[in-house]
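The chain below stands alone and is given in structure tokens; this is the form predicted alone.
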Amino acid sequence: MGDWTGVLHLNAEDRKGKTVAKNVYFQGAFKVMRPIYHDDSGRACYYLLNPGGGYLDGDRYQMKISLAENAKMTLTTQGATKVYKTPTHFVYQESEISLQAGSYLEYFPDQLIAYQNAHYKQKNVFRMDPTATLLYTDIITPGWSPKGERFSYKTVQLLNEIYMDDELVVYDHLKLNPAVQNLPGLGFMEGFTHLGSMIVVDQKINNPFLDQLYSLIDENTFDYKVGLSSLQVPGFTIRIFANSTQNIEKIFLSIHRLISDEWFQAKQYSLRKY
């Protein structure tokens, strides 16, 4: 296992409609269920599990996930992603994610909880055929510290890379400093505590759904701030301020309520572990 804290690797495929496991393997503080069938669709559902309850200092975590052709998989967490102090190393997880054609990935993690002089980087690459479709999510908590103060973590950085045949075409970078960034101030949180982002791959994304999610969106409220982005390829992206985890998914269900509606006619099924 090298230097890794833990380990897991899950590689799935279609089989007759249904998405089995190929090969899984993992090893260390990194786990994952047996599979979940909510529905008669033949989506997988699993959930990763961390068995130490949190990321202490120095962890390092990798994940390689791979969907063969037409497979499909909703991917989450048992719980919030935990990071402990880190007074020596900063924690590092790193995702590689292969879909190839016609195959279709929702990752949705529960929201990161970066604790007081906390230090996490993560790192997902995601390689798609051009036919695969690709939801992603991320939601990132102000902290925890046992006096209640807010960005009282030292660092929180989270960067995306999409890669179709082999060129990048989208490239998210978020790096959160309190130290030296007025976070709760204009051109920051403005105000808000909570970040949540989203990112959707499909051909089927076209500007007539992209109008479709704007109306989604209440602009006339003070609960959050939403800003719709289109990509070079179909696709959008989504970044939400908000006060509250629950504001935020609110707004996810709804776009991936849609979107099963418009594209797959298949019913939403919860997520909610709690």
Contents of the next structure:
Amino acid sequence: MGDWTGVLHLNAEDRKGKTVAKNVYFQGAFKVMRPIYHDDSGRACYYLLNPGGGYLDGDRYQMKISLAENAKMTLTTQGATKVYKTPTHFVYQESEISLQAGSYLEYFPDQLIAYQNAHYKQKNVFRMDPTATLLYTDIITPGWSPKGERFSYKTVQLLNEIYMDDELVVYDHLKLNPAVQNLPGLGFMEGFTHLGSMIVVDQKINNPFLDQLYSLIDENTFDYKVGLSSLQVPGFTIRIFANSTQNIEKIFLSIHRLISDEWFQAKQYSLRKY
Amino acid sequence: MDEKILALFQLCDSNFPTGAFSHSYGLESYIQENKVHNTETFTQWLKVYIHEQLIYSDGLAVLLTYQALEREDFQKVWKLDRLLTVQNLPRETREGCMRMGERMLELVQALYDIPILTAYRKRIENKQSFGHPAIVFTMVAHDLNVSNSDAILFYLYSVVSSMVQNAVRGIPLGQTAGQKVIRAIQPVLVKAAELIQQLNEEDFGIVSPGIELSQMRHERVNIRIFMS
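Hand over the structure of the form predicted in complex with its partner chain; the form predicted alone is what we had up.
And the full complex, kicking off with our chain again.
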């Protein structure tokens, strides 16, 4: 499995309250910028870069991130993930993320834009200690085509596996295939165009916290529709239907703010890149 | 063979008291939003539910569990029990399946003496496994020597027939309309069962976003006659 288009390995550790890279390795069309410290929490914020500007036919990306005990990291991308048409081989991105005791990871990649006739498969495997914290989001847009048609990509497949103490605790599998599915219809996107997902795993999450989350959501708006449920382990997952990336990001932001306020009394900082 | 088929029929009967009558798998959310309100809209929902969730979860689980039982690979069976449970992200449907699995296990243990059922029960008691009706059903079907493909088809039928009974009460539909849906869905089930045979583990747990969202939203449905 050596034929990767881009590889990124990043091991981070906590040094006296500040998270720093222990080693960083990247090769090919995958890069990471120097970390930014947005506040005095010691949490390192890394921006992932795709110097090619997008994923091409047959591209394969591998990312391995590891957080040692008590390390704290925000991981995001510098812009949307664009997958161009893939006439022969699908684009594949694989991530292995390991979170040791007391570590904290926010992984908030920008939205996915799959172009006409693109096939994209993404697999994230998280292995975490029960005392670690994970916040993950993704956003699938209706893609891009020259004529402005929606859902003109071939397939978008996203798989998230979360293991705790080597036992599978979350398995999240979506595969959108507009040629055979009626994506705008009942049971699929139901009139919306954008799909956001969020998974949060943390020992502190309980039912009163979920009630607080519900209070952030407007049940009567036509701008979005949200489903929220607790996981088999302390944590929750959210799916959001909306008609723009921004509407989904707004909800993610308010949830993130609530979590930051509740758990760290930390000030929210913006990840805006533009 | 007829006798064995008949024995499996008993488990498919919508009167078989596993508690399936109290689970709508998100259908009730659609009923409340008035998106499912008659035979046509219910049939449309049912087809999406079968093709976009049932075949990749329970249906594929029957296929893989049966194959594992053939090889006496019990570790694999326990792995499938876990996979079935943790891929079910909406809490109500996940917990509903666990309860139905346990209830069904209790029932079939009163009817059959199959060692793997006892082992499964013990694992659930020890919180090593979760319990799921698809696994229990397959254990019985395998013990009865019913073929894997028949086991899949019968299982799908059992889920759908309870679902139609629920729709008859929940929407509501007339009894005759309900039976017409069951009759019309039969070729769909045959095709779905064939499709499942072509799937493999990589396809496990694929779910369409709307179906899943409706199952999550059911937690906040105000007036409810179903638990999921």
